[in-house]
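What follows is one chain in structure tokens, specifically the form predicted alone.
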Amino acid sequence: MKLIIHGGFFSESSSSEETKIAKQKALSEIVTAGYEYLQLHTALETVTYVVGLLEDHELFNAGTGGQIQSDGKLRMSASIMDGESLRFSGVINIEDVKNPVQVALKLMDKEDRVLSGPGALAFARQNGFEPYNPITPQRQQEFEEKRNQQNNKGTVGCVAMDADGNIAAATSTGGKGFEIPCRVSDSATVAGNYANKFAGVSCTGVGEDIVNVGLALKVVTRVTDGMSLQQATDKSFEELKQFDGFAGVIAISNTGEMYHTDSHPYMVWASFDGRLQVFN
């Protein structure tokens, strides 16, 4: 059993070594729940249960403490995809819910399985979602003061491995900050969120860039079509070089391999097959 999460990027030029530390204890303790949690239930639950702990975490751009765009609102989006079964379900700009990925695990039996604002909000209402006000003091600060752009590549996102052997992706994100409304990111999209049998990818960065090289998706196939995961992944990026483009991604292979990079230092993650590792 493998599980990897993300929780973004880390600026060191505008983040407290204090922030630093703080991201470090919460990835290191919500991999840890989620390990636990993957001893007696499915990749799918697992990554829907873990994306919801760092949706909950005011640290992390997603969920509780997303950022909000330049009308003022705060726009979520959240996606899953199922390794086994190759079910893709997501919200895209989905308002007032405190856990996107919920709403879109909720979507994963329906016919019509991504949905968008008013119509995502909608469905989640039907299905028991309270409504729930993400934004947080801080967040709001930074609107007022227009200071968004300076801290705006994050996400949250995990891969999990079970027992069985099956593989599955999620991954979450409050968007960029002071983007124009509705703006659509790669998070609930195959090029942020992809799994198939023989690997899993959960990206961040810039939406923008990881949706140009269809960066998961790429990924996955080049493992699908024989590489290891290391070497699908530093080709992919080899790829992101020709823009200079920011994106980072956590993988797992169904080989066990785990694998995570970034084009620009540097993503906060941690994993956890039996030993804990965070980044440092």
Second form
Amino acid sequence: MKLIIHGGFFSESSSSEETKIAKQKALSEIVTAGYEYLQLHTALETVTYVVGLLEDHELFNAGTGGQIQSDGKLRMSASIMDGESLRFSGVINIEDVKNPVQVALKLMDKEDRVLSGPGALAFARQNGFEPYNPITPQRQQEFEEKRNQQNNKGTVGCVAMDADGNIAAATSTGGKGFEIPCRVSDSATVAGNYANKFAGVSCTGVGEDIVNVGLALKVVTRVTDGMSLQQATDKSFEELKQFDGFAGVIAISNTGEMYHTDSHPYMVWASFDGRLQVFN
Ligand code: ASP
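Given the form predicted alone above, I would also like to look at the protein as it appears in the form predicted together with aspartic acid.
Let's see the whole complex now, leading with the same chain.
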């Protein structure tokens, strides 16, 4: 069993040592709780559970504490992919729910599996998701000061391999902050979140860059075709360099390889496979 999570990028210019320590602590606690959960649950159940914990944590840019778009609204995107059934489900630009990843899970057994905006919200309400305001005072203040533009990235993601060797991935985001209303991030696309029987990947970074190279699906495809996880990821990151792309990934392959990398320092992450590791 393996578990790896990320909490997006750490911006040295806009974050303090205190924030770094708080993120290390939060990621360590969540990955440890997630690994315990994985003992008795599938990879799919575990990635949903873990991303839900990350969404609930105000330090990260997903769910509660997500970043606000340029019209003052917080729209969130999240997706899940089950590597065993090869099903992808997600919500794009949903408002006023607590856990977008749980709405994505509800969609997994439906015929229509990726919903956006008002349609996603209507589906959530029909399925019992109560109104919830995820905007924290901190994010509101940042929005008002208009200073969270390219920094403070903190999308969240999780990849898990369960006791049966099945892999799943989930990713959730509040977006870039100050984007044009309803801009679509990579997080609820196969560029930002993908898994099959061979590997699973969750991305963070600039959504447009991640979509440009189809990052998550590309890494998984390369592993499926025989590359090691590290080779597949590093080769795909070479392609980002063509346009100075900005991304980070966490990944697990069915050979038990666990890998993370980023194109710019640095993504915050933690992993557990009997041993806890956390970014430094
Ligand atoms: N990938 C997310 C987006 O482009 C942002 C992030 O990962 O921080 O919306």
